[in-house]
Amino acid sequence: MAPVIEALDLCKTYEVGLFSSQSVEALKDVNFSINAGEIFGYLGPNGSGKTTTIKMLLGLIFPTSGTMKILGREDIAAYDIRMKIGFLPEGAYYPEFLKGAEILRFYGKLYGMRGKALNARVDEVLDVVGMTHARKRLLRGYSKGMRQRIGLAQALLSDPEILILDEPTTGLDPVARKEMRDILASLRDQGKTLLISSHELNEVELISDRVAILDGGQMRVTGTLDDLLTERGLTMVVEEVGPEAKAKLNAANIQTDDEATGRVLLRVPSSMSTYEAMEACKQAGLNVTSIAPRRETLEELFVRTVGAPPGEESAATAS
Amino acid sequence: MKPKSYTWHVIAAIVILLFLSTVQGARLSGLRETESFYRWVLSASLQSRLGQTLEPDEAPDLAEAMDEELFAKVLDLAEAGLPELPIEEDDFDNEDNPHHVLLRAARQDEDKLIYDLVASAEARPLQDEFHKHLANNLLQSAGTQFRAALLYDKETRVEGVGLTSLFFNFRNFAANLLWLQVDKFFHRGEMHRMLPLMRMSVALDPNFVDAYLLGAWHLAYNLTAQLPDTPEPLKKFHPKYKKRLGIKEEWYYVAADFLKDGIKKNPRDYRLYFDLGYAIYENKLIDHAKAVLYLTDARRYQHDTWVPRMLYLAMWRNGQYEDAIKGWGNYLEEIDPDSIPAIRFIQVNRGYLAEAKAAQADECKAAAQAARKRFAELADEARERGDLQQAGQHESEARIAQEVATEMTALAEEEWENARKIWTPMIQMDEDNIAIARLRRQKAMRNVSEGRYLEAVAELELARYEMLQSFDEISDLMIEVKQKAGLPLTTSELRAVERHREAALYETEDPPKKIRYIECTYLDETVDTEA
Amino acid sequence: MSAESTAVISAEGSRSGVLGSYIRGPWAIAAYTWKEGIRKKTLLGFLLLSLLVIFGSTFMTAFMASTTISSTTANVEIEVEAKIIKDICVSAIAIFGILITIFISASVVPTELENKVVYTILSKPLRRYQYLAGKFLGVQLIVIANLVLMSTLFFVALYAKEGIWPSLLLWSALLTYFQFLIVSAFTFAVSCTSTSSVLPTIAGLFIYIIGNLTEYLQDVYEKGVESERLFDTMIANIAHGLYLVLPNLRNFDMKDQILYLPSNDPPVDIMIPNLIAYGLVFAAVGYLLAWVLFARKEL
Ligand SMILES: Nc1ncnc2c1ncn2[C@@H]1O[C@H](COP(=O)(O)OP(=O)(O)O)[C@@H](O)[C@H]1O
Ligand SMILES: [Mg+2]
């Protein structure tokens, strides 16, 4: 079967100002495809070309060179393809003079629904996404929270086949996190193709099922996320660590965490037996209080490819 | 498969688009060339009309104006282009013919017949021809309504800034704020720096019949109020006019003017015609003929009852009695049934009908007795001569002269019965003041061809209190019996004596024709008598 | 909140054919953008003023002392009053009434740009061009609503004060309409470069006073082509190819006679249905210059 999303050496340069000759290459060469029933992670950090990325998806910017593909099809604007996608664009941005109910009424007009089936749809997307209690308040006075239900709302308006979503679960608090990683899993069960772009990686790691990690516009890594996270290895807990002690761990090739609690947390890679870990740690003085075995998180995955822990601008600019 | 692009399918149609647009322009300034051109045609048709010629010889820069000469050729195009149109009544100016076929048009609100014909093909070149005039500024009748260029080129000129420019689509809204200027002035009694603020006012706003109406009456009333009369021997004569003017009749004059334009610029609004005739000829220049012609125009259009009211008084002042009565009957019939002022002046029209019928036949009588003198000297001269024929065609004129001379006597006698007989039950019905002068000025005449001259002067003197609109009238009666019985004159009828003898010396116009009550070949100037 | 509850509704079944497809969406959005423009406040503002100064217009003639010279003149004063009021309900339609729809032609697509609500508007099923239309079609329905209510108090501030009825006025305000149609959209086209309102703001006004000003590129013409110098007649032809070209506002001004022409005029009912045909040929240039300038716009 074709992937759902395809993208083929996609690029993307960026002309800033009207006559400087100066511009940003947000995207170089990326290549992914998403297959059917899939969540995809679209990871990396802040300025990586991730929202660049998912507007070309949507037409509202044109790549430099390069293909798309959706379903197939190049004309990515067909309506046809746009009826079968859900967009949750990043951060919050809806009509602020309409209520809750009005606005995804609104949209669900753009998507051909009427009458009945409308009202009915918006009540129960309003339901799915819990802002049924707010449907009659002006988006004016809403959290941010809010908008950003409100905003996935509008995205399964019309029960799309494929959605893409840019940073879903940024400035929500934990426990919206966790609703809307449930809606995110309850959509996967459906059948539905999710991309999901983020730089809050255990977020996506709870629930993708494929990962790209962009960086600098960059392709870095993409795969699975069992093929991806090879590594694993042992966690220790250790009370108090000296400097000295910490040097000969590391020289071991061990990793020192020093937690806020004041025990240390000790990362062993996976090429060192169980036993070599006691005893370099016998060896630097130290008391284990607690050992397990562990696999490898997407952070670590990070930042193994990209270098630096996600948050920082890594954008690369050439002029 | 790549995604289509329209891109350049839109180019296009917006290519296509604008030669379209360009096109409906130019469609549009043929358009407005056309209406501007109608315009005038319509305007020029009225100006013939308005007792000006279509180049009034005031301004020397106009030296070559086309008016006459285009507005010609239009006329020839209307003859023969135009359908018959019925002739009414008012279409005639006095005179045999009737107003030309445009002029008629325009009245009978054939709009779309005139506008059919100046946008014909065949009028093509009068257009082209009127708007090269107009570019060239060669062309008085052409107001400012039309073109904005000429506006800012002629009338609102400042300091060499056009003013239309500063207004955009808010000209009107200037032309009020100069005109509540023009008010401040008013109450502040700067009457002289008004005009000029009016005429802008105007020409920013040319349908601002208001500003003509209420303009026209600060010229003619309030600011000639403050002027002093000017004696005979200082006035003018003024080429434009063809009259000797002081400064206040330049003033009433200027008002006219002021008004005149306002009727080229809005020729179907009957109050510029109205005060034209009431306020200005009417009241002012006391020129009842042309009153009677413009108030015949103010009701011709949508007009108040009080237009013919106004028409049929004039009419009476200017003689026309017959019309008078004519046009009080239809103003009972059509407008209020039991109107007072109707009713009374059609029997004080038809009181005056037969006191005119009878002062005519009074001087039929005498022209008819001087005929049968002169004939029968005639004959007595011919019979010494032996020439028996020609003694006895004499002698038969004379007996014709004779009789005529007995017929007259017998009809005045009669008329002025006629007149008692409207002005008695006019006395004891309503005191009315009018029938009681009329009655004593009857007496009065009576005395006077009986020889009691002072009781003649009495009853003038009565007569002249009782009816104050013909104050002046009277007097110069008085004045007449008294010289004629060699009574002695009061200082102010000296005054009035010698101001009638220093007009006389001055008139340079002929004197206004009579008109004709009743049939006398004697009075005629056909006739000559002298032979 | 539960995901569970998502019973699956097909879209496609409340979908209906193409042609509605093609239709609905615009209509929606230019629903959206009545509703947003009647709910915002600097138009209100705008429209609060301008029926402020068509109602304080019976009052600014108070400027004028009567004093009472005869029965004759007093009526007159009165008339000039009304006349006045006229005059000024008819400066302030135009006035109010352009900067109206300068201002919401000038903003509708920017702020949406600005907000990035845009972003959840396009990529819905609906073509660039369709967005396009529904909002050109908002801003009509927007315009048209304030000349209507303008045009609807002057009427009665009129009847109040003269009594009459002038149902000529509904002609006129039908060419102003027009008028504002051309201006809006090319206001409209270049508000579509832009990510502010404030530029094409200021465009619509450059726009307003260039249609009215393409009546002396015609005198420029007459002038220069009468000279002798080549520079002259050069500049002569440039200015007589412009007034081809650019839209002539002058055009309209049939609009502020029509008050005061009988109701028969022929002229006025030669001209009206050209003058329309002139404001419609313009909008649609204006709107198909917003779809080229917006096709491969960046969001
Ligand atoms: N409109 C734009 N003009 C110029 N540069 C841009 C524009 N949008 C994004 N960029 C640059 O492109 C890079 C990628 O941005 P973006 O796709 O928004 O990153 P992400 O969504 O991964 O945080 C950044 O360096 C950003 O500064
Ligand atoms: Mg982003």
Partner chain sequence: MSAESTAVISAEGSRSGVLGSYIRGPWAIAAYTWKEGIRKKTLLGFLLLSLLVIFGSTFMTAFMASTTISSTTANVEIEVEAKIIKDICVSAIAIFGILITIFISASVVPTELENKVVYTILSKPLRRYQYLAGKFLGVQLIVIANLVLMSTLFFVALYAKEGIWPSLLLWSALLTYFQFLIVSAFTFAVSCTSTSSVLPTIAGLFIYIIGNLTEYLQDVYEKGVESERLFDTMIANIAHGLYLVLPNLRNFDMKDQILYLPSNDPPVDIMIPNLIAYGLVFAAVGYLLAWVLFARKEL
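Quick caveat, the model's predicted, so the values are computed rather than measured. Positions refer to the first chain, counted from 1. Here the rigid core means the biggest group of C-alpha atoms that line up within 1.5 Å when the two forms are laid on top of each other. Compared with the form predicted alone:
- With the core held fixed, the Cα of residue 221 is displaced between the two forms by less than 2 Å.
- Core-superposed comparison between the two forms: CA of residue 148 displaced by 2 Å or more.
- Remark: with the core as the superposition reference, the CA shift of residue 117 between the two forms stays below 2 Å.
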Second form
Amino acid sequence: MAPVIEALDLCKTYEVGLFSSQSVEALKDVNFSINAGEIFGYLGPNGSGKTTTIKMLLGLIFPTSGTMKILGREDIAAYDIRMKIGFLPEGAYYPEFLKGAEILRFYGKLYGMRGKALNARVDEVLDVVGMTHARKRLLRGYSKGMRQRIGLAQALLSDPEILILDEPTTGLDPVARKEMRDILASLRDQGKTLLISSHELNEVELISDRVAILDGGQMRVTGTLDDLLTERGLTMVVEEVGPEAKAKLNAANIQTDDEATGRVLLRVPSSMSTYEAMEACKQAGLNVTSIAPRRETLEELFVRTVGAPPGEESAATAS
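Alternate state requested, the form predicted alone (shown: the form predicted together with the partner chain):
Lone chain follows.
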């Protein structure tokens, strides 16, 4: 099957100022494709070109050179193509004096919906995002998570084949993040294609089928997480680590991570053998209950590819 979204040697150059001959290359020969029914994580630091790409997909700007295709077509600004795309912007703002169902009816009318068909669709998307109970509540009384759900419901009104979501989980508490992930996974299971641009790397890792990392307007890596994330040493589990034992582990370059279950996770660097790790635990007086190979996280891949993850001033060295 042909890709749902395809970028071929995509370039975008912006002129700086009205009377200046200087220019900025926002995208430089970017290539990627997104298949039907997958979640594609589109990542990169601020200024990497993610927003420029999204604007192109929405038909708001056009490439300086190269080709952008949606559903096999290059006329991506055409009305029938736009109707097949749902968009959730970062920090979507809606009139506070409207109720949840009212704001959806307003946007539904912009799509050309009317009467019973509009009301039925509003009911349907409210149910999909779990907001039926708050349909008559004013938006000023919505939490951050509820606003994100209403934004997603708005993006779903036209029953699009493609969803472009910009920071869908930013600012949500852990419960709301889990609920949002479940909703997005269910949409993928329905056959919809999702492009998610986010700085929440852990969330992207949990839900994405494939990811791409953009930096300086250039594509650095793209592929499945299984292909991109390498083995990074061992993970060991112990029951308890006191201050003295923790100091000995740190001296051996073994990181500790307390879990909610009361167990302690030990992250052993790839330079250390299993025997050496077990010996370090023995010297610290610890009883190891399990041991397994450890795969690097998406955040570690990001650090390895472009530097510090978004929002952090300095990158911790991946073990």
